[in-house]
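First, one chain by itself: the form predicted alone, in structure tokens.
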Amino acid sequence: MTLLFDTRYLFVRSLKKLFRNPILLFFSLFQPIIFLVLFTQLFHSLNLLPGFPPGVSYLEYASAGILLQNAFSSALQSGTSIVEDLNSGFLQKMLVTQVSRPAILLGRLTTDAFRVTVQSAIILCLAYVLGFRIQTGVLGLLLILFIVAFFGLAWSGISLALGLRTKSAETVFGIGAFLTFPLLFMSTALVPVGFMPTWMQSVSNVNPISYAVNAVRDLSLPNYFSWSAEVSALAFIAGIAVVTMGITLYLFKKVVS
């Protein structure tokens, strides 16, 4: 009960902190919205090329990738937040109280998952206005939000580990961007794998972003849904989460001790 109570308290605390500085929400949504509104319009004729999924507009194809782009961009804020708590002395103050140690991380992670879910819902609403539709209905929508939040949670582990290790918000953002943005463009987020050079296709086939994007896309496009693809994607994301959270817990224990 202590773990749940403390996690809830720190979750609410992080939400209040976020609402007091809504500019963070705006700028984390700014880039995905630009991609959604301008990028999909700029390349709207891409679906006319041979090899593009038949009967699918570029907006329908790229929306899944834009959702995942928002997830890992928002995940970078986890590391910067833990650095802020370290440098301000807030984390040290919590450590001298009776607060549950795992709740410190769980409160942060649940806040991040909630923020990514809300942002994803906003992006989907805007995409709906532009003509995007989810063919699997309400259940598909809920599963999409779950996959995106789960992916953001797994990616937060990288950001938190960097923050705990470097204790520098600039380093977290720099290394995080260096790791994530090349992976975005070497995935199926924005173009089909057949449009890539051979070496990039090899990277895309093992790229976690491709797995998550394909799962979201299969839920939104007609006649693409497959339970085996969804389960494979969730298992792959879970494997990443185990690794990233394991590293984060190890570094957090070092900070606590």
Given for the second form:
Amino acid sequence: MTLLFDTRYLFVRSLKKLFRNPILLFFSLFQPIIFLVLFTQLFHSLNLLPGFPPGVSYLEYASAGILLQNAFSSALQSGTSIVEDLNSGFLQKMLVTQVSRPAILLGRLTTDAFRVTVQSAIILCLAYVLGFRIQTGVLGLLLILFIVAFFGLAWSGISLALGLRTKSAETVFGIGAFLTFPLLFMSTALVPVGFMPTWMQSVSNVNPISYAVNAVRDLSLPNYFSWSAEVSALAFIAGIAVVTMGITLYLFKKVVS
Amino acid sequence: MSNTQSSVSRPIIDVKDLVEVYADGTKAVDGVSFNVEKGEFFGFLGPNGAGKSTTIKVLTTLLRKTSGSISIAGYDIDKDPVAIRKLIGVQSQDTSVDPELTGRENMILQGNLQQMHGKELKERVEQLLEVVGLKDAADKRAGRYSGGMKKRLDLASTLVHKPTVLFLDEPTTGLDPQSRATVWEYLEGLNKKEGITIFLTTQYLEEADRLCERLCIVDSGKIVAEGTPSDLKREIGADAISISMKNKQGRSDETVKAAAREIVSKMPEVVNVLDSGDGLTIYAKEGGYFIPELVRAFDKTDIALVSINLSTPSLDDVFLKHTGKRIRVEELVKDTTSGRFGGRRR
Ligand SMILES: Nc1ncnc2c1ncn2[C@@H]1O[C@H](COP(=O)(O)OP(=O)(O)OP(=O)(O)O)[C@@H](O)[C@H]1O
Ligand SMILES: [Mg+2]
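Form predicted in complex with the partner chain structure, per the form predicted alone context:
Let's see the whole complex now, leading with the same chain.
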């Protein structure tokens, strides 16, 4: 019970901070919006090439990728907030209270999930204006938001772990920025796998972003949806989440005790 | 609660042979033992790096001790840290308030995390805001507070859950003299009227002298002296006369100092002579009568006295006696200029 209460208190705290200092909310949105507006224009005739899903516009194709790119880079900033609490002494101040230890992490993660969901909603609205439609309706929309938030959470864990380990916001930012583009370009976020040279195809095939992107894309395009693909994507993301959360918990315990 | 019980119970803080070694091998606390009785105002006085903050961090469950044993209010720190956290309030040396929350929100959150809610919490928060004089600024973000205001907010938020033991790590460092006096009065009130046990660290002699009923003087991780301020000072048993000098050539180096020491040591009134850095500190009975003697003694030599300063013994003399050093902090008068403080990290 205290776990739930404490998580809620800390969730509310982070939300207040987020809305009073909304840079973190919009910072990671900058790139996806440029991609959404300019990239899709620049490459709009990509769908004429053989191997592109027939009858699909480039905007429709790339929207899923842009959503996940945002989730990825936004989540990779998550660690900066824990670094802030660590360095300001606020974390220590919490730790001398009775607060449930896991609640400190859970409060953080729920906020991250919330943030990614809000950002995704903003991107989807903009994509809608540009002509993007989710073909599987409201249920599909909800499932997309769920997958994106869940994917974000998995990477929040990595970022939190990095923050706890390095105690440096710059490092967390740097590594986040360093990882985003290579992983994004070597995935099916922006082009079909068939467009890539073979070595890159093999990277893409194990790239977590590809899995999540494919799951979201199948939900947004007509006639692609299949439960088995969705479930296996979710399982893959869950696998990542388990690993990253494990590392985070381990490092957090070290800081806490 | 009941007095009959506390008179037979063990000390509220009981520390034996505490050792704390950091990961890099620094032995910050080196075998420290002490007790604090319930309701006592107890202090750790020591210079930078003495191990005061480290001791507080271990006592408040933030750091795991390397060895030794600690019990607080009868709870063992290894077995029952949660029970201890319920009872204690901690103000750390580095002020930590959430800059994006208002003063009031900071306090409410702190109460929430100590499992207080609703009306009880609200009333408590309003009362404390009043006491620390932040009522008017309560809805302002704490990030926009002045250093002293942050410090007061920090102190108030450690009190929300009515702790029975309060740990304060240099609570007045960086405050202006008025705020410092206010905090002193408030802390005395907490201790006397509400019976809260207070463990305070400080590098200010005057603060330790005025507030602490009993104190430990610490240096390099060790307790060098322990007792009430008046006992400690009585132990010196003499007045302190600080002198500085130079020879006819205008030099004031170590050889001159040694020569002066030679002269002083031969005088019958002198109890002890210590090197105080720029000169010597001489301990002598009845300092007022001794000074003319002292001046005369130097008259016959080629050393001239540059300054003579007579004082009744202070805690600094106690420190000097045990460690051969002065605590050497900017004393209270000097930091009136640092009106703004805090936010060291940003
Ligand atoms: N995290 C750490 N890792 C390694 N050494 C540390 C760490 N924290 C403190 N120390 C060292 O331990 C010793 C005691 O430090 P501590 O902070 O307890 O001193 P202090 O008495 O509080 O001093 P001050 O009056 O400056 O606050 C110092 O030598 C310090 O350099
Ligand atoms: Mg300290």
